[in-house]
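This document opens with one chain alone, in structure tokens, the form predicted alone.
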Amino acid sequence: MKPKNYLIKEKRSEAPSVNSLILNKQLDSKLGQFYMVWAKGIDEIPISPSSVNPGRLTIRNVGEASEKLCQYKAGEKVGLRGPFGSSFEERGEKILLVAGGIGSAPILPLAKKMRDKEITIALGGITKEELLFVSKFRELGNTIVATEDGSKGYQGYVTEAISDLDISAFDSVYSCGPEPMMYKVFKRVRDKEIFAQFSLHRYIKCGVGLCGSCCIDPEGLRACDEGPIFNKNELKNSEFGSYKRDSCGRKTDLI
């Protein structure tokens, strides 16, 4: 599949190392699916849109390809392949959304879709400058904010900020962000009668389930096909929360 070019209508700075590219067309992806986004001349990386209408890609500058994408300007074109992967399932009436850092991007469209339900949103960041879409989330539901340095909201991890919430009171829980954060959420829902889904970040190379670079131990579930959205039962007894693999297949620590 060749990348399809989209015109960038606008570029926005969301945080010191995060930019959004607003596209000239609507995207046809389901909630939580991703596109392989082409940084021309360098590489392509998986990105889940932070909006589908209009299409919006929110990108954190963490490597060569993402740095190139963050340098794009309005009037330039960006190539997308997709959409790929699994999506969030809407279930229940009382919902908890937990997002950390750039993980707020794919959670935002889900929150918008579920705005007619009773939703609680928990957002975490290192500093207040790195929190994403706080005002947008506050328009959609009760929003809890946590920063590690205490510059906004609760001082500490977002999982600590929601430690007093009765998790059993929720019908469904959805989470995206750093895996150690998601794993703490997972442990709270693992043995309860609660529907829960998590958006995993793994090294994705082909995006179509062929190369096996994103396979998850021990079942070989592919993050680009069966994922990136996994329910809690799929993650039980897996590598989730323990390790991931780099581009060469070596086990690496979660960061």
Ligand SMILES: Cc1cc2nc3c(=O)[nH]c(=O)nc-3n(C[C@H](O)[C@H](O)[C@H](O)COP(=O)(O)OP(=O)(O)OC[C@H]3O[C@@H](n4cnc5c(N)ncnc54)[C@H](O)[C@@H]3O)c2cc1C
Second form
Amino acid sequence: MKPKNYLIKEKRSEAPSVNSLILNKQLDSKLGQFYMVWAKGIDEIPISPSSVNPGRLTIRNVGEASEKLCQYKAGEKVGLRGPFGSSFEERGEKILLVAGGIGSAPILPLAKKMRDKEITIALGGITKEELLFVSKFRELGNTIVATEDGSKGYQGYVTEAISDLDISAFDSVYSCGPEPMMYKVFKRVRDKEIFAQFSLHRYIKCGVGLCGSCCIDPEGLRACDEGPIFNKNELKNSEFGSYKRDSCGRKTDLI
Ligand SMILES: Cc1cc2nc3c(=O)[nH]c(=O)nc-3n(C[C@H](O)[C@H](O)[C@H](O)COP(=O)(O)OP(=O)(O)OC[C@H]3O[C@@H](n4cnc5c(N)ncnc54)[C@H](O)[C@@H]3O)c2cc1C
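Right, the form predicted alone is done, so what does the form predicted in complex with this ligand look like?
Below is the whole assembly, all chains and molecules, this chain first.
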């Protein structure tokens, strides 16, 4: 599949290390799916849109390719291949969304889609400047905020900020963010009658299920094909929460 070019209509700074590229066209991805996005001359990286209409990519600058994408300007073109992977499934009436850092990007369109339900949103960031889309989330539901430095909301991890919530009161839980954060959420829902889905940000190379770079032990589930959205039952007894693989396939720590 060849990349399709989109014109960048607008560029927006969301946080010191995060920029959004607003595209000239609508995207046709389902909630939580991703595109392989070309950073010219460098690499192609997976990004889940933070909006499909208009198309919007929200990118945290963490390395070479994401830095290049964050440098793109309005009027330039960006190439997208996709959409790929599995998507969030809307279920239940009482919903908990837990997002950390850039994980807020794919959670925002899900929150918008479920706005007519009773939603609680838990947002975590390192500092208040790095929290994403707080005012947008506040319009959609009860929003709990946590920052590691205490500059906004609860001081500490978002999982600690929601430790008093009665998780059994929710029909469904959705989460995206650092894997140790998602794993804490997973442990709370694992053995309960709660529908739960997690968006795994693993190292994805081909995006189409061929190369095996993003396989998850022991079943070999591919984060790019069976994922990136996994139901809790698919993650039980897997490497989720323990380790991931780097660009060479070596096991590495999660953070
Ligand atoms: C399905 C999916 C959706 C994603 N959606 C978004 C999004 O909407 N916005 C966004 O900013 N990022 C998103 N990511 C993460 C993004 O793809 C990585 O940050 C990017 O690939 C890093 O590439 P790089 O060349 O800039 O950094 P590299 O030089 O490759 O790596 C720099 C650092 O980032 C880490 N890293 C590399 N790949 C990933 C990865 N896949 N996830 C997390 N950390 C990684 C490396 O371990 C290293 O520490 C998503 C990832 C997946 C799998």
